[in-house]
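Single chain ahead, by itself, as C-alpha cells, in the form predicted on its own.
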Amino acid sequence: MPLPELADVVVAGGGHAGLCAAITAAEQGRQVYLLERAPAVMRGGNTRHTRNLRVMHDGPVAGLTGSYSEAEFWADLHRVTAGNTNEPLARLVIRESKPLLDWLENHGVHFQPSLRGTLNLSHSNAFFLGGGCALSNTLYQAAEQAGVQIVYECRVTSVSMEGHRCTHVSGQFEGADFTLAANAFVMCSGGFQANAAWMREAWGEAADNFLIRGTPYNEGDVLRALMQQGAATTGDPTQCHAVAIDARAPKYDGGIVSRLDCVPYSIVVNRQGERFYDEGEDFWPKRYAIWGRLVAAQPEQIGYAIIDSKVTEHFMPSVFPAITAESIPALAEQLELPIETLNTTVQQFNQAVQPGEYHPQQLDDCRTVGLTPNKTHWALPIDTPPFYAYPLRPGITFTYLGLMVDSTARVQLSDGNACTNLFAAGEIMAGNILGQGYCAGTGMTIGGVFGRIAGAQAACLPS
C-alpha cells in the first residue's frame, strides 16, 4: 500500500490504544491511517500478551461478578501507586472504563469469567475470550470495516512541529523514507523498554539482565522524537511495569506464559540464598508488579522462588518446568546457591511459621514471627519433598516515562502550552496515571479510555 502525502488522522502504533483511537476517528467519518511498526503476524504491541482489563461496573456483566465502584477502583490504584498519580486523569480513566466495556462488546469483543488461580479478579477485571490476540484480531477487523487504512512494517522515527502544531511524521516504509502530513496525530507507540541503550541510561548495567516480556518493537522512537521537540514528560525513567518472570524466558516477547505466580506460596531468595521481601504481603494481583523491581535490586538481578509439594496446585505454573530435588541441599546445588546458607534460610523460616488456618485464595493468618523480613500470609513450612524452584528475572512490560497529557489526551509542551492537533494514548502516556506500581489490567484500561478520547478529539478538529 503506497502512503499518501496527506491524511485526516494518523495514528502511530497498532496496539489496543491505537486501535481504539483509529476506530473512533474513522467512525466519525475521518480518513485514518494506522501506522504499525510490526509485521502483520506480530501486530498489536503488548496487547497480544494481555488477558483482561480493569473496569468499574454496577453489577454482574461481561463475566464480572458483583460490582466494582469508582471508590474501590480509586482505592486500589491509589494504594499501588502510593499516591503517585494524577488524580483527575486517574478518575477519568476509572469513570470511562464503564462505557469502554460496552464499546468493546459492541465492536465484537467477547469476555469470559475470570480465570481461577492466584489472579482473584472476578469482580474487577473483565477477561477477553481468547486472550489478547483475540482482542487484537477483533479490533483490527473492526478497524478495517470502519475504513481505517492499516500500514504494517511502518516505522515512525521523527515528528515535526511548528509552534504548537504537529505538521508531519517521518520514518521508513518498504525500504524507503516517507513523510506523512495530517490534520491530527495520535501517538500510541508505547514505551522504550525494548531499547537496550535507553534502558541502560536509566538503570545502568543492571538493565542487561532484564527480560522484555512484551513486544520487541517498542524502542521509544516517537517518545524520544517528541521530547526533542519540546514535549513535556511525566514519570521516572526507572519506573515501569516490571514482573518477576521465569529467568529461562527469551529476551523478548515471552509474554504472559513466562510470568511466575508461585511467589505468594514460596520463599524467594537471592544469589546469596537469603530472603529479601515479604512474599505474602497482599493478594498477588496487587503485588505481582512490584517483584520485577525487587529482583532488579538483587545481586545479578536474579532470585529463586522455592516451594514444596504441598502448594504446587495453588498457582498457575510457568511454561518452564520447575527445578526439583528431594532435599534443600540438593536443590541448592542445582541452583548453584550457597548450600549452608539456603539450608539455614529454610530452617529459620520453618521455625518462624506460626500455626494458622491456611487459605490460598484469602488473606489468611499463616505468618512468621521473628524474621527480617517476615512473611505475613500463606506461610507454611517448606518441609515436604520433593522441593521445587523457579529462577526469577525482572520482566519489563512497559516503561512509565511518557508524554504529559490533559483530559482531552492532548500532548503538553514544556513551555506550558498544549499541542493543538497532537494526542497520545496508551503506554506512551500511562505514566500520568501510573507513577509507580500497578494494578492488574490497568494498562489496558488506560489505553482503551484515552484511545477513544484521542480518536474523538482528533476527528473533531476542523480540516
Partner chain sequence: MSAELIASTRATEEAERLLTICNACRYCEGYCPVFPAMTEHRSFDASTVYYLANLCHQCTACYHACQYKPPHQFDVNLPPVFSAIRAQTFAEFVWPAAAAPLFRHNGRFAAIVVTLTVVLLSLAMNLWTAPGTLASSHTGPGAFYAVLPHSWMAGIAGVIVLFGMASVLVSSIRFAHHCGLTRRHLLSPAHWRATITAVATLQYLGGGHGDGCHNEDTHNSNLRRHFHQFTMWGFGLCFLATATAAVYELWLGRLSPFPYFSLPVLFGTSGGVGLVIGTGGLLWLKRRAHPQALPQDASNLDNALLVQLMLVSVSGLLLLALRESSAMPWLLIIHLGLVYGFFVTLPFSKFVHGLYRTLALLRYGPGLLQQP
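Numbering follows the first chain given and starts at 1. Note that this is a predicted model, so its numbers are computed, not measured. The term rigid core refers to the maximal set of C-alpha atoms that superpose within 1.5 Å between the two forms. What changes on going to the form predicted together with its partner chain:
After superposition on the rigid core, displacement of the C-alpha of residue 333 between these two forms amounts to 2 Å or more. Taking the rigid core as fixed, one finds a CA shift for residue 313 of 2 Å or more between these two forms. Put the two forms on the same core and the Cα of residue 128 is off by less than 2 Å between these two forms.
The structure above corresponds to the form predicted on its own; please give the structure of the form predicted together with its partner chain next.
Left out here are the partners and the other molecules; the chain alone remains.
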C-alpha cells in the first residue's frame, strides 16, 4: 500500500490500543492510517500474547461470574500500585471498562469463561475466546471494515512538532524513508522493553540476561522521539512488569507458555545454591510478578526452582521439561551448582520443615522455622526422588516509563502544556495508572479505554 503525504488521523502501532483508536476514528468518518511495524503475520504486538482484560461489572456478562464494583477494582489497583497511580485517570479506566467490553463484543470479539486454573480471576477478568491473537485478528478485520488503511512493516522513528502541535511523523517503510503529515496523531507503539540498549541504560548489564515475554518490535522508538521533543513522562525506566519465567524460553515472544507455576511448591536457589526469598509467601498469582525482580537481583540473574516427586501434579504443566535427577548432588551437577552448598541448603531446609497439613490450593500451615528466609506455606521436605529443577530468569512483560497524558489522552509536555493534536494510548502511557505493581488484565483495559478516547478525540479535531 502506498503512503499518501497527508492523512486525517495517523495511528502508530497496531496492538489493542492502536486498533481501538483507529476503528473509533474511522467510524467517525475520518480517513485513518494505521502504521504497524511488524509484518502482517506478527502484527498485534504484546496484545497477541494476552488472554483477558479486567472489567468492572454488576452481573454475569461475557463469561464473567458475579460482579466487580468500581470500589473493588479501585481497591485492587490502589493496593498493587501502593497508591502510585493517577486516581482520576485510574477511575476513568475503571468506569469505561464495561463500555469497552460491550464495544469489543459489538466489534466481533468473543469471550469465554475463565480458563481452567484461573478461577481466582473469574469475577474480575473477561477472557478472550482464543486469546489475544484472536482478539487482534478480529479487530484488524473490524478496522478493515471501518475503512482503516493498514500499513504493515512501517516503522515510525521520529515525530515533528511545531509548538504544541504535531505536524508529521517519519520513519521507514518498504526499505525507504517516509514522512506522513496528519491532522491528528495517536501513539500506541508500546513500551521499550525490547530495546536492549535502553534496558541496559536502565538496569546495567543485568538487562542482558532478561527475557522479553512479548513482541520484539516494542523498542520505544516513538516514546524516545517524543521525550526528545519535550514530552513529559511518568515513572522511571526500571519500573516494569517482570515475572520469573523459564530460563530456556526464547529471548523474545515466549509468551504465556514460558511461565512457571511451581515456585510455591519448591525451594528456589541462586547460582550459589542458596535460597533467597520466601517461596511460599502467598498464592502464586499474587506473587509471580515480584519474582522477576527477585531473580534479577541474584548473581547472573538466574534462579532454580527445585521440587521432589511429591508435588509434580500440583501446578500447571510447563512447556519445558524439568531437569531431573535421582539425588540432590546429581541435580546440582546437572545444574552446575556447587554440590556441597546445594546439599546443605536442602538438608537445612528439610530439617526446618514443621509438621503441618499440606493443602496445595490453600494457605496451609506447612512452614519452616529458623531459616533465613523461612518458607511460610507449602513447605514439605524435599526428600522423595526423582528430584526436578526448573531454571528461572526475569521475564519482562512491559515497561512503565510512559508519556504523561490527561483524561483526553493528550500527550503532556514538560513545559506544562498539553499537545493539541497528539494522543497516546496503551503500554506507552500505562505508567500514568501503573506507577508500580500490576493486577492482571489492567494492561488491556488501559489500552482499550484510552485507545477509544484517543480515537474519538482525534476524530473530532477540526481539520
